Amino acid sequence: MKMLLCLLALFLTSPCLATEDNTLKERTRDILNKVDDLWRGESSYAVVSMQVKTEHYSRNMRMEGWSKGKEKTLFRVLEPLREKGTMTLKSDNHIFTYLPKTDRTIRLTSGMMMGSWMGSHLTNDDLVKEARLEEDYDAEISFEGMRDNQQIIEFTLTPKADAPVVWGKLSLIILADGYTPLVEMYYDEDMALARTFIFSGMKMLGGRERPAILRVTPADKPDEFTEFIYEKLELNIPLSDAMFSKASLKNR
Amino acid sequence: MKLNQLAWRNIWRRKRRTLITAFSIGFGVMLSVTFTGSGDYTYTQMIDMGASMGMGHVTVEPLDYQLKPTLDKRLSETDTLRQQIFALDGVVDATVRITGQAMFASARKSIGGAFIAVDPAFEKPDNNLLLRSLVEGEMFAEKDGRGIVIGSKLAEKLHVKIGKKVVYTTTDAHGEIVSNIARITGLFLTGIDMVDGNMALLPIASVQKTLGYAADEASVIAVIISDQRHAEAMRDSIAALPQAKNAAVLTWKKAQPDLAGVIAFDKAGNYISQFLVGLLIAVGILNTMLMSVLERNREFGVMMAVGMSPGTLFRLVMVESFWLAVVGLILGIIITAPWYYYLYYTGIDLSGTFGSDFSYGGVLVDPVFKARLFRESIIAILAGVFLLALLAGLYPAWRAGRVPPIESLKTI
């Protein structure tokens, strides 16, 4: 008899904990999806401005950006005027750029993909990968609570043992309320910090209050750094999937 | 007939003269196999080295990837082929590989290089110059592990030590690109910037399933043969293979055009200068036996006068002059026996001269002077001058058999 209940209550907990268990994974996945859908949404317009500075230069740049799904963005440079026009691609795992001067689309190679991206802090592969982190990576909540007189949640993402990820790990914390990102860090496999994503502006963008700059800082040069300020941002708006196809690029 | 023993006697005559000659000659025996010699030594451990370090000497390989070493052109069946080409005759070794160019990155930086996909089960220090120069860690142990060997240079400049992941990130069978994570399990130097700063080691399943070939597809079998001079043979009979004929077959002399050359460009340097020594040699035998001809001008004119033939006053300098290069080989061997023993076995220490970076036309260079000479070799410095020594006698010969009689004996 006493057998018998232990094993009921073994049969009533065991799913009950997996379904806690289910569901803190689905909420991660959720809170995540919201904090990706931000800037995206199911399509997206942007105006944004990037700046650059390094030790060797600094550059200023405006571009508008579109965005359908995770895996389809199409960039094009508004200023400075002598790069006026060049595009980016991002069609699933391709990025191509096409420049008007010389009227040439190039795909971009493996050997380039670690390239930095129009001269950022940003690689070409970044713009490949962000949209596969929840292929790459296991998320999860290491932190829920006030830290610093903020609601916030922190979610640590660890690479998956075969993703072709260079980093140790992914740290990333949102303000609870509004699920507002804060601050990302990536980490090498060390537990070093090598770079750090910090969001700030909250301004009125798409309808609601968004963080919109957001500034890249390699941790090994702490003067350096990417800003891309949004100026304008437009959510589910309709596009056309011919828009991001390596034809259009030309007609543009 | 005793035109042997008067030319014998006849060189005999004027002692210091012909010993001085024969010291040239003797001494021209030295220059050329101390020059021949390293280049015969040096060549081959160039080639040698330039063999283990991924193509061997002999290389079959996908059709058209000499001019374009893309990813997608690719050998299959290489399993069979590879056996083959193993029990040819003279063949020391055959592996498969894939070699090809990756992007590697670390958290810290991304760096363009190249990689050779291997089994860990067929290489060896003594067929893979890179796990010869291992000096941290090991090989990896599994051919579709997570392993990587990586030069110690790349390491340093990604920031990583052994047991790190890196990426690597490269264009597959079909143009898309793929990338893949490996753990460091060892580091090598070899001395050579351009291998330390660009290379690793992969484990060939691995990559093939990155790449999306099949298990027995690849694009290089690198073959190792006992002796470097016999590539183009050995060419010529993988080619010959039913297997091979889908495939490009490659000399070490057309798949490291950059070390051919510089071998052809030191080669020809040498054969100047081998060239200019015989020239004042053959000059050296051309002076003492025109000297000897000329002062025994009223001699040949009595031999003359008492009946001998200008054809056998020829025939006797001649002669003359091949015993004088007889002794001068003799005595050149005598001189550059120990010289030669030396080299072979000591050498002349010159890394001082050479900096840190031991490498010439992309191949690692022994520090050490030393020379080994072919049989093929020997055999040609001997007739080379011999041959000289012969050539330089002619002239005097039709001098002294064009004496005048009567006016060399009217002349003291």
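We call the rigid core whatever largest set of C-alpha positions still superposes within 1.5 Å between the two forms. Numbering follows the first chain given and starts at 1. What you see is a predicted model, and the numbers here were worked out from it, not measured in a lab. Compared with the form predicted on its own:
After superposition on the rigid core, displacement of the C-alpha of Ser49 between the two forms stays below 2 Å. When two forms of a protein are overlaid on their rigid core, residues whose CA moves 2 Å or more are considered shifted, and Glu209 is not one of them between the two forms. Core-superposed comparison between the two forms: the CA of Leu122 stays below a 2 Å shift.
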Contents of the next structure:
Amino acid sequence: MKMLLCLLALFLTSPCLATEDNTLKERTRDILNKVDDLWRGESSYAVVSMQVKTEHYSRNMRMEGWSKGKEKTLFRVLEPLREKGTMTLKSDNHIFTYLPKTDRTIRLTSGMMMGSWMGSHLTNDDLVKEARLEEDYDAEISFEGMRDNQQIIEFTLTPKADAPVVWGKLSLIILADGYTPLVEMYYDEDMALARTFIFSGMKMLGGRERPAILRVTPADKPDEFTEFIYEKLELNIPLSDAMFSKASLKNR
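Could I see the form predicted on its own next, after the form predicted together with its partner chain?
For this one, just the chain is written down, with no partner chains and no other molecules.
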């Protein structure tokens, strides 16, 4: 028995298996980076429409946004007219809102971070803690094959110990051909489904085919949703750090 255990240990730690494990990790990391980079570059500019439906109200907005890396994001409302010029600035871990009617800039406090962003089903905290899958989660391929007549890859992602995320785990389903995301599910710390992201509407954006529609549905309110529709996307454009400063909000 002792000899059998020794042989088993030797087998499990063989260089061949270690190489296969490293290859699988490299493949997983490469795929997740490609999924992340679908909407990202070193910098970006986008025009997006947003539709929000809740039990108590519906609203439609159109906005433009700029980003630089993970730390800098700026949104400006284009429509409706009564909110035109309203801006949200994310700079590192801070969020500022500029209100043109009162010419005021408000810095969001920690107590406001879990509040709704622009009346949607995303929170201000979602903007601050924008995650990059490969950096913030340990991932494994939990399924690969045919499902619903599509060749898909399903990932289960658990947060790394030091990752600044609030989720217990994520489940990501993508098409095996092209690595286009189909569904992303977020689970809370009790492993209960909290919300679902559904990607659809393939369209030429930023020089390649990408999903143009992203719908967010909260698990506890399945009849509600927030839907983002990309009208335009440009990647890797020259942007100054100065445009992502608090002082630039009024100047714009």
